[in-house]
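Below sits a lone chain in structure tokens, taken as the form predicted alone.
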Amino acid sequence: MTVTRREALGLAVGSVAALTTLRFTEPAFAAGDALQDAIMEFTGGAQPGDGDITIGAPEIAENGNTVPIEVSAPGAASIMLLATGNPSPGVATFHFSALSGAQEAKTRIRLAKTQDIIAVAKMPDGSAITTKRSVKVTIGGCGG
């Protein structure tokens, strides 16, 4: 069996593409671990507790493509938003400085399905606080 130059090149390109894909994808069963890992990385290993942090989100979102979210944590240095049901849980991270008027942010996010939104705030002293809110995503406003 002889292999032409064209076949060898195709095999090489295909192998590189397959290895690259396998290297950068996470298994589906690691989603829970990915969420905890993201929180621990953000907080520097500190276990988040309860505190003065709020999430403003609709209880029912008729369109998961654009869900308005507000988050506020007075005195926070950074706030991270996570969506537990999305393929990639990290949604956004907001950083604040001494010149920030308030430690709050508004954005619109995409939600794949009904899920919890988690907000984690890192305080200047190294502690962390967290809260979560459930958002029901309906399909065409008919429930879901």
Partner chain sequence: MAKVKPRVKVPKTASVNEVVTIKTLISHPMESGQRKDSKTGEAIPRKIINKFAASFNGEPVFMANMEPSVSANPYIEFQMRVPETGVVRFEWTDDDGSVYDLEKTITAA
Second form
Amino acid sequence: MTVTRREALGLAVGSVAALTTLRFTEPAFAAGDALQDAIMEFTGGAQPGDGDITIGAPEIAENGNTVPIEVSAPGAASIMLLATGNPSPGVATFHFSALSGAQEAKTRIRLAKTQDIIAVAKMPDGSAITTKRSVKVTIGGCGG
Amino acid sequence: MAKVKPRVKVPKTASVNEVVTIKTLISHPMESGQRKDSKTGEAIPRKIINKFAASFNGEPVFMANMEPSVSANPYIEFQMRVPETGVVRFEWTDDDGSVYDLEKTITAA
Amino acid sequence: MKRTVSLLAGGLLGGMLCTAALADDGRELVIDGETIATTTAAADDHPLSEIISGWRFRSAETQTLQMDDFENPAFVAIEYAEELWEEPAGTSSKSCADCHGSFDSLAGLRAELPRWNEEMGKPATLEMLINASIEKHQGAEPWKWESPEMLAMTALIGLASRGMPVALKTDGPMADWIKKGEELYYTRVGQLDLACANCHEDNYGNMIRADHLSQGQVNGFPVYRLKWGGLGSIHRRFKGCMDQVRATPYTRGSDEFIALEAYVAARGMGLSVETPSVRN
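Could I see the form predicted in complex with its partner chain next, after the form predicted alone?
Zooming out: every chain and molecule, the one shown earlier first.
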């Protein structure tokens, strides 16, 4: 089968239109639910607000296989990291103690595509704070 | 790599209550469970390090639960306050139940 | 007909490329307080105006991974190779250490390779020298080119030369092989009809889709590629490039790849050995 550029574009536009329609009929995304559920389970039901929490990550990752990332939330009991565009959103949860020198951690993560990274911190008083950061994942020209 | 091997970078000495950076890495494929065998087309079962824990003289310092979104050869860096001379113990738990461990002594002056 | 195809492929490459300034923020590669030169001047008759390590073409995050031997994930393999180095093997029950002492005794070797080997009747790469030693002196089974053992050992022996300038011999019997490698470098292959030079000489510094094209230097191999999640050999990278231009790749260890390795190494003469490097 030969698909011309024009036909391919038409197909693409068609699929976007179909998706848009779906949005209206089904306002809540399944992925969004999984994300919300994961956050609520972590915070014990507390709705996270703004606060002193930061994510350090490259604006553009050269390869989604290994993306250096760091999170910090002074005073937090634990921090959960979520990747909204991965097959399942959970990435890692860090737990701190009285011997933690700082409530921060660095790791390297996989990102399936360009997406938002969310960090949620649970504070000792039961409240929760959150932040997010967008990371662009490039598609290499030379897979090799 | 051929076998699972943990590495850690811990300062040998610190002053009392100094906050030190601890770097850890373990050689592990972190098989996500999302991939298929290119020849057979069958799903490759998930096998990851799902937990990392550090303790000092038996007291918990830092713990991480990990999901398949953590990269191969998982790297974790964290901060620790050194209250006294003692032993930092590191434990990595594999999906298959294996636990890999390592201990390092920090002398507090 | 042939001309049409080339033009078409030329258009394709042109379409994929877009100009971008070299992401050169003037950073220096410093490891453990030691500065490793990542550029060097090219001779007047060199096809490149300046010789530049692939490290300079990478993003700050990827560069950083190579600047600390703990954060560099290739060092897991280095530790594995240090164990292999001490392990007796084969009918002789000798370890590498029994004959060579410390792996540091091989400092400088990686910088001189490929090197003419009379017994083999061809230039020897590090993989070939390791296997020759395993067979002759240990009486053990040779390692596969891309095996974890071979990658770890080439990384360890390469590390002994880190910071030393690439300085292989190009005269004598090497001259013919380097010439053969040069021919391969400039020969268009595959459905995309591209030669090594089309990307790595004519277009380094430009973007090929979202990738920043380097000069394709081999001074940091074996390299830990984030894409691979592990180490890979020079010949694996050559094969990957050939796959990408939809050519039938030569095999690892083939005379073609040995010749190409010799030529590409010679093009990067004066660049520091960076083994084990980190790339995207």
